[in-house]
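Take a look at this single chain in C-alpha cells; it is the form predicted on its own.
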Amino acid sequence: MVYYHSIMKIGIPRAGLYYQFFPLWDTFFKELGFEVVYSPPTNASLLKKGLEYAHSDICFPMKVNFGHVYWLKDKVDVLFVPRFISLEEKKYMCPKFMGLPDMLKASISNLPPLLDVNFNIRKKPFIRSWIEVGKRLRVSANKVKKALVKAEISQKSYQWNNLNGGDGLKIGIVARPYIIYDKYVSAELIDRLKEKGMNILTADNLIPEIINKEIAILKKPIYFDFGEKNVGTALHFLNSGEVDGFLYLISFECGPDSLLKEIIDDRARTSDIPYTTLVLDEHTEIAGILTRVEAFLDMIEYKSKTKFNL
C-alpha cells in the first residue's frame, strides 16, 4: 500500500524496540520531512487500555505496546510498526515481534495504515527494508539512503541514560531494553538506584566482544537476539567481578527468558557475585519490587563488610 499525504504524521509507539532504535527512527523520518508523533511515557492509563485489547497470554511489555498504539491511532496518518524477524544473522526475534502488526490489526479497530515492513537480516540487508518503507511513503531510494546515513550517526552517538549514580556499589541490570528503559515497566529502577548513589552497568556498557566471549563457552547457541545479549551480560557479571551484584529483570509471560534464566542460575552457583531475579507483570506492585531491591542491596553491603573484616 502507498500512502498519499503532503505532510504526513507518522506515529511511533513509545514501547518495544523504540527503546533500542529511537534515535535512528526519529532522525530518519524527520530527515525525510515527516512529522513524528510519539505516544507519552508508559503510565497506568496506557497499560489499562493495553490490557483491554491485548490477548491475556502475551508478555507484559507487549500489552504495554497495545496501549501505546491505541493512544496514537486517532492522532496520526500512519503507524510505524515494523515486523521484526531477525536483527542478526543466525538469530531470531521473539515471535511476538514477528506477529505484532497482525495482532494489532486483529484486536484494535479503526487503525490507520501500518508501516509493517519486514526487517529480516537473514533474508535481506536492512537498507532494502528501509527502501521499502520509503517506497510506501513515496520517497525515492536516494533520499532514503541519505536520511539513513544521518539516522545511523544519531543511533551511534545517542546515550539513553547517565548510569553513574555516585560512589556507591556497582550494580548490574540484565534486561531487555524495553523493560529496563521503560520507567513504568521497570518501576523506575535505574532512577531509584542512582538516588542511592549506586553505579549501574547494563549490556549497553559492554562491547560485543565481551558478550560473544561469554556466549562462546555454551554448548548450544542461543537463537534469540536479546536472549543471547542478556545471557552474555549476566555471565560476564558473574565471571569478571566487575559488579558487586546484579539484577535480572524478566516479564512473567516471557518464555525465552524463563528458559535462559536456568543457564544464569546454573553459572551463578559457582560464583560469589550476588544476583537475584525480579519478575514483572501488570500486577507488580512497585513497593514490593523496591522492598526486594532494598534487601538485595543490604545483603551485598553486609557481604562486603564481612569480607573486609576477615
The other form holds:
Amino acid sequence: MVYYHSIMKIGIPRAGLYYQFFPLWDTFFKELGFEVVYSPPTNASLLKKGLEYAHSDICFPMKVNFGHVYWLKDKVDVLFVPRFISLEEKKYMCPKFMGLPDMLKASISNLPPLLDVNFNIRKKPFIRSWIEVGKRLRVSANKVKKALVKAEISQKSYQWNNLNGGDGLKIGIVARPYIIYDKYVSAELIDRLKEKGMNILTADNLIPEIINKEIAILKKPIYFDFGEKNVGTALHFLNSGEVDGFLYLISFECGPDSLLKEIIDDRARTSDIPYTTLVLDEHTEIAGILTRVEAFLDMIEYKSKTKFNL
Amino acid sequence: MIKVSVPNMNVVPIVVKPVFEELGYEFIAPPKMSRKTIEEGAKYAPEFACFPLKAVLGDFILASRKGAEYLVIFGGTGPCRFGWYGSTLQIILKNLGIPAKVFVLDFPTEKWARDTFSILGINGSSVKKLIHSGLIALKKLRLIELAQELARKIRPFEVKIGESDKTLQKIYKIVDNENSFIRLMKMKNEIKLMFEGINKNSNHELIRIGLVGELYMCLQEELNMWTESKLGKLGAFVDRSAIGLWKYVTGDIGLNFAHRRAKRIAYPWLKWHAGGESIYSIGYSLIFERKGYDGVVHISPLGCMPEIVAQTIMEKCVNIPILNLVFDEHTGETGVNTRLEAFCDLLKLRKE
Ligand code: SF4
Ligand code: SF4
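Let's compare: the form predicted on its own is above, so bring in the form predicted together with the partner chain.
Time for the whole complex; same chain goes first.
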C-alpha cells in the first residue's frame, strides 16, 4: 500500500456526484488533514480525453467523468472514486455508477490507487463506508466520525442554487446534479438565465415534502436514485404553476431518464405550463441550445402576455 | 374469458401458455416477431429507450389488436430499466388509445403482491392447478432448451444447411401442442432421435465461439438477426451456456453454480454486479478463454447500460477476439452477416 501520512494528496474528479456531495467530501478530507486536489471545471480539452478513453456508446456525463480522472491521475496519490450503488433506501444508482471504478481501471492505465469503497445504503449506513475510507487512509474510526459530523453540517448548509428573487420570469430546471450544475455540460444555462434577470428554480429549492406528495400518485415507486426527485419536481412544476415554464435537461443515452421522461410528458399533455426537453451530448453546439431556449422563452412570454390581456 | 398475452421472448409464449390456460384465461400468443413488430414499437416508444422495450411495445400493440386485454410482463426493482418497462408501456398504450391493461408481475410491496394474486385469480383452490401447470411449463422449457442445445451442436456439421433449424421449429410446434405431463416426460428421447436423423459430415475442423450479452437480445433471434444459427452454419460451435431462460430463472435466485462461478471469476474485474448480465458477460468470456475457445460474440442492444460497463471491461481483460454486435431498430441484416463472416474467417485464420 502506498498510503503514507496526512499530507497525502487526494484527487476528487469534479464530475458525477461531486455535484451532489462536494461540501461533504471537501470538509471531510480537509478535516482529516489531507490535501484535496480537484480537477478543473469541465472544459473542452478535458472532455477530449474523456472521449478518447471512455466507451463511445456511454452517456455524456460518464465521458466527462473519464476526462476528469485522466486529468488527475498523475497529480495525486489516491483518487476518490467510490462505487455508488444506492443513495436512498430501496433505490439504485444507474449501473454505470456501479461499474465506474472498474471501468476506469480497465480503460486508463497507470491510475493511482482508487478509493473505490462501496456506498450502498441498502446494505450499510454511509458512516460505515466512510470508516472504510478512513481505514484505507490509515485514519481511525473515531477521527472519521468526528470529521463526518462537521462534513454533514457543511453539506446541509450549502446552497446549490441561490434564488435571486427579482420579478423576472420564473423558470424551473430539472436535471441530474452533474448535468445541471456542471456549467460546461449545461451550457451555463443557469447563469445565462439569471443574468437576464430570471429566477431559476431547481429541485434543490423544493422541500422534500412537496416532492413526496407529487410522487405519491405513482403506482409503483421509482427505484432510480434522483428519479423521484426529478420527476417529483417536474410534476410539481406542472401541477402547481409555481414556475412560468421549465426545462428538462437529459443526457443523450441516459438510461433511466429515457423512461422517466414519459411520466413527465404524460402529465404535461394536460397541463398548460410550458415545458421542453433539451437533450445534451458531446456534439451539442451551445448556439443550438441557446436558440432552443430562446424560442422557449419567447413562447412563455407570449403566453403570459396573452394571459394578462384576458 | 379474459384474454391475456405476453411479449415474445424466444419461447416464453409457448412456456407460459399452459399456466394462463389453467388459470382460466384465453391465451393470445403475440404474432411472431417481425419487421412490423419492430416498426410499430419504435414508432411509439421513447427514442432513447432500450431496444427490448421497443420490441415489447410492438408485441403488445399487435397482441392488443388480436384482442388481448391483459398484457403480462415481469417487473423488478432495478437497478436496470427493465423493472420500469411496465409503467412506461402502460403510459404509451394509454396515449395510443389502447384499452389493454399492462399487468406487471412484480412484488415491490406486500399489498401489490396480494393485489396481483387476486387479480390473476390465484387463491387457495387454484394453487394445486397452478403447481401442476407450472410443472408442465418448466418441462416444456427444459425440452425446448435441450432441443436448442442439440441444434447448436449439429448445425456446423449439417449436410443440408438449415435442417436443424427446421427440426427445431417442428419441435416447438409439437411441444406447444402437447399438454399431457406424462407424454412430455417421454418426449426427450423423441427429440434426440429427431436430431440424430439429420445427415452430418464430421470431417471439418470446428471453431468454438462463446456467446454472451444481454439476455433478451441473445434469446430473441429476430432481433439479433439469427446470430446463433448463422454462426453455426458458418461452421462454428456456439456455446450459449452463459445465457438461457432456465439459467436466468435459477441464476437469479442464486441456485445456478455455473453462474456463481462466472461471478467469482469476473470479480477481480468488476466488483459489483452492475445489473443485467454485466458480470456474467465478463465472467463467461473469461471462462471461454480458459477453455481455449477461439472467440466471443457479445450481443447487446444500443445504449444498454450494464452491457456498456461489461464491454468496457472485457476489452481489457479478455484475451481472445471479441465481436461486439450492437442492435437497434436500424440495424441491417447484411451488415451483420458480413461481420459474422469476417469474424469466423479471422478465427479460422488464427487457428491455422
Ligand atoms: S443516470 Fe443517466 S446520465 Fe447518469 S450515468 Fe446513468 S445513464 Fe449516464
Ligand atoms: S439490461 Fe440493457 S436492455 Fe435490459 S433494461 Fe437494462 S439497459 Fe435495457
